[in-house]
Amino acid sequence: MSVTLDSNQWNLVYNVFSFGLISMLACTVYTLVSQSRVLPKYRNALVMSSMVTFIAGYHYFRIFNSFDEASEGMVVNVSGEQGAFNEAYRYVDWLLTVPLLLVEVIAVLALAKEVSKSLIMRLVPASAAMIALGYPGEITSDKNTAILYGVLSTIPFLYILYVLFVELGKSLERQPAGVAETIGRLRLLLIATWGVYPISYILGMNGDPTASSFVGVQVGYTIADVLAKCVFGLTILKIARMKSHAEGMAADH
C-alpha cells in the first residue's frame, strides 16, 4: 500500500516534520536554561516540560527519517511492512508525553501532597487509556473499527476534562493573583490543541489513505503537537515565574 504525493504535498510534509523537530528541541533547551528563573519548588514542572519536548523531539527525528526512508520519489510506502512509514512513533510519543503534560500542571501548582497524588492517580491512567484505545483505530483500514476505537478513546478524554475543569478548579481559588486565569487559559489551550487530534484521526478513517488525507493527518498532528507541547510548556514556565514572583523572587530575575 502506498500514497502518491505531488511535489508540493511531499515537501509540505517533509518541512512540517522538520518544523516539529526543531520546535521541540528549541523548547527543550529554553526550559532547561530557564530553571534559575523560578523558585526551586517549581523546577520539577520545568524538568517535566523539558522531558516532554525532548521525548517528542526524539520521536520527530524518527518520524522525519521514517518518512524520508519510506519515500521513493513522491511515492510513500504506508503498508505497515518493514521500511514503510511508521505511524506508531506518534503513539509511543503520546503514551509517554501526554501523562507528563498533565503532571506538569499539577507540579507547577504546588498543591497539597494528598490533592496532587489524587489528581495524578486519576489523570495518568486516563491519559494512557486514551492513547492506547486510539492506536487500534489509527492503524485499521476498517472504518467501523476506527469509529469504535475513536469513541472508546473519547471516554477517558472526557474524564480528563472533568478532572481538569471540576476537580482541579476547586484548588485554583488559593492560587496567587493571575495564576488561576492563566491556568484557565491553559486548560482552554489543551482543549483546542487536543481537539485537532480527533479531526486528524477522522481524516484517516476513510479506509486506504489518499494523498490529501495522508498530508492532512501528518500536518494536523504535527501542528497539534507543537501547540500542545511547546506552547503548553512555555505557559507552564510563565505560571512558575508568576508564582515565584508572588512568593518573593525578584521580578527581574
The other form holds:
Protein chains: 2
Amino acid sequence: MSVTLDSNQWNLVYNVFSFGLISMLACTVYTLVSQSRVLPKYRNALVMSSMVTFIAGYHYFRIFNSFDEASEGMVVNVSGEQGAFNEAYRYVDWLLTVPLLLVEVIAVLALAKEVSKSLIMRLVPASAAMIALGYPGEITSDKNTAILYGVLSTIPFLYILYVLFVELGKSLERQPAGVAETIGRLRLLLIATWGVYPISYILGMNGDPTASSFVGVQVGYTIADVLAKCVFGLTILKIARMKSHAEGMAADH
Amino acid sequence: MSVTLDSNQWNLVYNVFSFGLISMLACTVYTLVSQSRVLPKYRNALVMSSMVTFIAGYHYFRIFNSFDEASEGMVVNVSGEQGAFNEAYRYVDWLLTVPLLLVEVIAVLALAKEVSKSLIMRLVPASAAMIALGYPGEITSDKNTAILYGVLSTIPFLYILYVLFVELGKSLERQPAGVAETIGRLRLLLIATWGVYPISYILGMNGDPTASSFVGVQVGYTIADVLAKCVFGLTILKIARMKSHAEGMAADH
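I have the form predicted alone already, so could you send the form predicted in complex with another copy of the chain?
What follows is the entire complex, opening with the chain shown before.
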C-alpha cells in the first residue's frame, strides 16, 4: 500500500514535520531556561512542559526521517511493513505526553496535596487508556474494528473532559485574578486541539489513504501537536508567572 | 531543473552555509550564558535571542545537508522534488524567528505592560502574514503569481516599519542616554538586512536560476541572516547591559 504525492504535497508534509521538530526543541529549551522566572513551587510544571516537548521533538525527528526514508520519488510506502512510514510514533508519543500534559495543568495550579493526588490518579490512567485503545483501531484495516476502538477510546476521553470541566472547575475559584480565565482558555485550547485527533482517526478509517487525506492528516496532526504542546506549555509558563507575581515575586523577574 | 556550479561557486555556498550554522550556534550559547550580566527583567529578551539563533542554527544544519545531498558532481538539483535542495527551510525558519526578533526588541525596552502587549499583538501577526504570503510566491514558477504574492507580502512589511518607526519612536524618548541611538541603529540594521530578502525574491522570479543568481541568493540570504540574527542579538545584549547599568547594576558585571 502506498500514497503518491505531487511535489507540492510532498514538500508541504516534509517541511511541516521539520517545523514541528524545531518548534518542540525550541520550546523545550525556552521552558527549561525560564525556570528562574517563576517561584520554586511552579518549576516542576515547567520541567514537565519541557519533557512533553522534548519527547515530542524526538518523535518528530523520527517521523521526519521515517517519511523521507519511506518515500521513493514521492511515492510514500504506508504498507505497515519494515521501511514503511511509521504512524505508530505518534501513539508512542501521546502515550507519554498526554498524561504528562494533564499532570502539568494540575502542577501549575498548586492545589492542596490530596486534591492534586486525586485528580492525577484519575486523569493519568484515563488518558493512557484513551491512547492505548485508539491504537488497535488506527492500525486495523477492518472498519468495524476501527469503529469499536474509536468508541472505546472515547469513553476515557469524555471522563477526562468531565474531570477537567466539572471537578477542576471547583478548584479554580480560589485562584488569583486572571488565572481562572487563563485556565479556561487552556481547557479550550485542549478541547480544540484534541478534537483534531478523532477527526484524523475518522478520516483514516475510509480504507486506503488518498494523497489529500494523507497530507490533511499529517498536517492536521502536526499543527494540533504544536498547539497542544508548545502553545500549551507557553500558557503554563504564563500561568506560573501570574501566580508567582500574585504570591509576591518581584514583577520585574 | 538543476544548477551547474563550478568548484569555486560550489565551495563558496557550502562554506557560507557552514559559517552561518556555527555563527548561529555560537551566538545561541553566548546569549544564554550572558544572562547574569543583565538585570532579571532583561533576561527574557536574551533568551528569545538565543531561541532565534537556535532555530536558525537548526535550519542552517538542514540547509547545509540539503545542499550537499542535492549536489551530484556540483550539479545542484533544484527541481522541488524529493532529494532537491530545499529552499523552504528558510521560510519555516523566518515564520518562527521573525516574530521572535520583533518580540525581542519589545522585551528589551521593558515598556509599560499595556504598551508592550499592544505592540506585540500587532507585530507578531503582521510578521507571520509577511512570511506566509511570501512562500506561495517563492515556490511558484508563474511570474504573475510571484509578483502578486510579493506585493501582498509587502503590505504587512510596510505596516511593521510604520509600527517600529512611528509608534515605537514615541516610547524611545523615555529610555536612558545612549539607548535611543542604539535602538535607532538596531532598526537600521533590521531595514538593511530585511532589504536583502525582497532583492533575493525578485532575483528568483526570473525563471530558472543561473549559477551566479543561485550563488548570489544563497550567500546574500546567509549574510543577511547572520546580521539580522547574530549581530541583532548581540546589539540586544548591549542595550540590555546599558539599561541594566542605568538602573543601578554594577558596571563591572
